[in-house]
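One chain comes next, on its own, written as structure tokens: the form predicted alone.
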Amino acid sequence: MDKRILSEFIDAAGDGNVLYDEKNLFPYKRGSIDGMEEMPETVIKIFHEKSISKVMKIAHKYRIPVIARGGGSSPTGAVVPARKGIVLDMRPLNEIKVNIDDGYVEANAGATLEEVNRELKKYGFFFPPDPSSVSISTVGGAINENSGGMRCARYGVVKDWVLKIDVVLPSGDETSFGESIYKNRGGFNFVDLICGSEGTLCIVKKAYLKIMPFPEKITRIAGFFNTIEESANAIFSIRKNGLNPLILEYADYYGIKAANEIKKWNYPEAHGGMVLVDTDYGENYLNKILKVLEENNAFKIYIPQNEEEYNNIFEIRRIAFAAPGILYSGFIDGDIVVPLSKLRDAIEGINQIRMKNNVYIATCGHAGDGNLHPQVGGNPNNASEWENAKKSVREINDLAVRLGGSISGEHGIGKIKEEEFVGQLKYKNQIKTLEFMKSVKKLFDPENILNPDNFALGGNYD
């Protein structure tokens, strides 16, 4: 980067907060597991809200691409600086203020969701969305990705909990969207537009998030099944019968087996997988859920009797998500969502793809809202094995679309799912969506400097 421009950024962000040597830039060249990487020209650490506006004014003047980065946990290439340019490290901007009287928490973009909940716990409250990367997922990143998590079955995704956001536009101008009140019909809902926009429209610097009292008591139940049909029917029956668990999760045979291997446990390696349920509605509700599991032929039902068992059962589901990354050198993230009635078809279809292509797939997910994570493992140095892995991912995405679903439930499109995203829109006769997205992008960011490569916004996919 030109030394004169670099000096302007140093003046704007402070001496020591602008990094440009290779050693310091290296950690910012990629996200979590997608394998895509590109070294930025400069990284600017953001410690003060006003620094964002100053930096963006300079970037806008010189048409320099900018990516705002939180914890870097995106698995879709969304935080990779494909056009080099600048990465704004938002993590240092992490102040949190709790407002119990008005029912929200005010958190800067760099605060992690775990830090937010740690602060809220002091008051007996919590922020419900809980992506698996909660310890590193930041408020800004969770908003930009519209993150989900295990509690989505009950509470929905991040956008359902955002009241107001303070932002910086690509021009460097500052504004806010929404209000820190529980109801607001004053104009278009730009908050929902920003949620899930993957950093392409503006930079979130602060958010005002709704909060909930923490449940008094949570009971955890795990049912193990011999067949996919039985486990899928149990999941569907829980929802169809009007039960509303705190979480409703699934882990298949391969996820359970991986947990046993890694942790030296001996949980049933059930070919139909495990259905995990948390409920906070009391004994009567618990009995209804147990009845559903029994009626659908769960051959083993666990109700943890101590904290260790309570945590271990939950860890099976966590490990199922990460199993390919633990067992294989290559990992491809899956993130499909289907109608609830098609969950069994999706799980069975994934199993058929696994056998046909002879690949390792550990399927888990947020079964309560139809969001599955078929995680694929393989060796990138083995050409045929890795090609089969990539082929399987494409076939799984196609399966989701054909079943009336989507190629992403919560991880987003980023830079590695562009073609599949456009294919989904064409299949559903929704290609106008991309046209409108490009128009909105041009309205917010006419110079196309803010994360310009996400969402197929810069490509020609006619």
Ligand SMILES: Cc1cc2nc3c(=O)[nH]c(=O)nc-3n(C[C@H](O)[C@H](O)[C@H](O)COP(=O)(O)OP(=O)(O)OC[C@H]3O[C@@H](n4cnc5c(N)ncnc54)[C@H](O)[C@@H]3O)c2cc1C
Contents of the next structure:
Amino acid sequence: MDKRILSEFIDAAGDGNVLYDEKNLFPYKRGSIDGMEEMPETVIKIFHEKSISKVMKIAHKYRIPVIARGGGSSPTGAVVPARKGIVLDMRPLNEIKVNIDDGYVEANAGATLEEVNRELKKYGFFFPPDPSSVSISTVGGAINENSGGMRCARYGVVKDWVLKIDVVLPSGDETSFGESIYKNRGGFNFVDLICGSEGTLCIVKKAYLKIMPFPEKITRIAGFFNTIEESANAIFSIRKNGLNPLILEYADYYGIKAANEIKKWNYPEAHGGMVLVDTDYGENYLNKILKVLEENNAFKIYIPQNEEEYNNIFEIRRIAFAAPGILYSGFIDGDIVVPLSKLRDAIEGINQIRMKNNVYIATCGHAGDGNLHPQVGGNPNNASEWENAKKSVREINDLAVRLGGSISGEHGIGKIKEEEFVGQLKYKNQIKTLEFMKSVKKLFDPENILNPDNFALGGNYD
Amino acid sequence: MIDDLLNELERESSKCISCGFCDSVCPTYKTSGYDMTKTSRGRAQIGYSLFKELKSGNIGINVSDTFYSCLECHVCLQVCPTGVDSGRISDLSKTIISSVKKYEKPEAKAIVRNIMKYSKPLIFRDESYSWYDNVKAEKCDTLLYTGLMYQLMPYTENLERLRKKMGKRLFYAIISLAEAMPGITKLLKPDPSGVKRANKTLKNIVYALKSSDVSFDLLEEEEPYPGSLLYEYGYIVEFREYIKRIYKILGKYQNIITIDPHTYNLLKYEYPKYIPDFNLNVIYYLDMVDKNMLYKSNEYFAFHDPCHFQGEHLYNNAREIIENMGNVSYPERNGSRTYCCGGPDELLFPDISKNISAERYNQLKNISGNIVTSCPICLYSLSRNGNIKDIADVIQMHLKNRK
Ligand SMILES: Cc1cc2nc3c(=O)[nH]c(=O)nc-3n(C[C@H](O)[C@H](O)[C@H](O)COP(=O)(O)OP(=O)(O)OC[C@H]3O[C@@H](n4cnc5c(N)ncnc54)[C@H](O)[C@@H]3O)c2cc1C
Ligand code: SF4
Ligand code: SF4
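The structure above corresponds to the form predicted alone; please give the structure of the form predicted in complex with the named molecule next.
Full complex below, order starting with the chain above.
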């Protein structure tokens, strides 16, 4: 980058916060899992709210592409600086203020959801959406990906909990969307527009998030099944019977096996997988859930009696997500979502693709809201194996769309699922959506400097 | 050897999916000012790239700080969904870097020279040998081996003061001199109050063992350093050569009582890998302390688990002892997910070390002002912020016959 421009950025963000040598840029070249990478030209670490607008004004003046980065855990290439330019490291901007009286927490974009919840815990409250990446997922990242998680079967996703956001526009101008009050009908709902916009419209500086008192007592139950049909039926029955669990999760045989391997555990490597349920509704509901698991032939049921087992069972589900990482140098993240009544068809369909293509797929997911993560393993340096993995992912995404679902429940489109996203829109006769998306992008970012080439907004897909 | 190291580096680092979960527990991330090259994910990613570069014949950029700043607390392994241990990646990378020579750290080189020449990282002064005055050593097959850790700490304390006083440039000029003439470290004086405290704790350890009817011999002035820094800085060739020398001395005994977790782990787990006929019973002194001689007071303690208590057995035993003496609370980060004291970074990355120790001190202080630990490095590192007790000092105050 031109020395003169660099010194302008240094004035804006502070000495030592502008990085440009190869060693320091290296860790910013990728997000998670996707295997995509590109080295940025410059990284600017944001420690103060006011630096963002100053930096954006300079970037806008010179038309330099900018990507905001939170925890960098996005698995879709959304955080990869494909056109080089600047990465704004938002993680150091992480102040949190709790306002119990008005029922919200005010958090800077770089605070992780875990940090937000640690602060709220002091007051007996919590922020319900909990991607399994809470420890790294930042407020800015979770809003821009409209993240979901385990508790979303009950509480909905991030957008359902955002009251207001303070933002910096690509021009460097500042504004806010929404209000830090529980109801507000003033104008279009721009908060929801920004939620899930994948860093393409504005930089989120701070968010005002709704909070809940923590449930009093949570009971955890895990059922292990011999067949996929049994586990899928159990999940469906729990939902259909209105048992409204706090979490309703699934991990298949491969996920359980991976957890056993890493942690040297001995949990049953059940061919039908594990269904994990948390309930806070007391004995009556607990018994009803147990009954459903038993009726669907769970051959082993755990109700953890100590903290260690309580955490281990949860850890199985968390590790299951990354299962191919243990065996393969690459893997492709799946994130399909289907109507609840089609969950069984989806799990079975994935199984058929696995057998037909002879490919490694570990499936887990937030079964309670129909969201599955079929994670496909392969070695990117082995051309035929990698091609087979990619083909399998395409087939899985097709399956989801045909079942009335979507190719992404929570991880978004980023830079690696654009074509399939457009395919989905075409299949569903919704291609107009893409036109509107492009118009909205132009309105916010006429110079196209904010995370360009992301979310199918850059390319020509006609 | 380098091929084996490279293979292990590939196996360990290629599993990393760059999810960043480990960054949330890695103490060097936030405390380095969110430096992505000094965090667990950075170490795994840069470790993999180091492997690829070495395979192709050279290391392009100097990445030594990434690995030398690792505290090797191994907490990252506890949260990694694919089972990556960035502490191990740092271990391997440091060994590779030190064998390639190009990016060695001068401070590390100076310390290595001293150890190889004097069997100590620094030349000790007389006051560091006064703790065993009046202690009766007994000729027997059990050795009380201090590993010199308690004695060393007051010197590193003064080294840090010197660094501040001289400024970086002069300090590094002297370090380079020490690299060529290790003998000049004799000029370094230990911090007097630190020496007093170390001697007191060492005497209390002896007292706890004697009160538990344990007999042991001592090496007094002849006691050598176990070689921990050679191992931690990745000088494996030198480490292997050095510990053969040390084993000749220790091997005369059957039982070795160690008094700090670093020396314990090194002797118990690393020595046997490099000494084929290793045949010593390595004991941690707390395992020999008779719990029945302790009484429970109504004191409140906050206990800091040292990271190097890796085996559950060490955690449990130290906890049992402290819980026998009062009401104990643990901070949120405890057990296998404990939060390092910052001590391992003190020599090479003093600022990071200082920030980590302040952070940990506050976590402990929030639950009780009466903070206890059981490792000399933790003791000194945390003491930079306020008063910390060694478990041996607490034992001394809770002996029934004393009451
Ligand atoms: C192992 C693993 C498990 C996961 N589990 C889940 C899960 O259960 N549920 C789920 O929904 N997701 C999950 N994810 C995906 C990911 O963790 C989430 O999308 C997360 O919320 C992203 O947050 P981040 O801070 O890491 O964002 P980043 O990856 O840093 O960024 C994501 C996007 O947001 C933009 N962005 C970031 N900060 C800002 C800002 N301040 N202003 C504007 N744009 C910004 C970026 O430009 C990028 O487009 C998982 C990922 C991994 C690796
Ligand atoms: S061993 Fe400790 S300091 Fe090193 S990378 Fe892991 S968590 Fe960080
Ligand atoms: S937790 Fe494991 S996989 Fe994730 S970034 Fe750290 S080392 Fe890599």
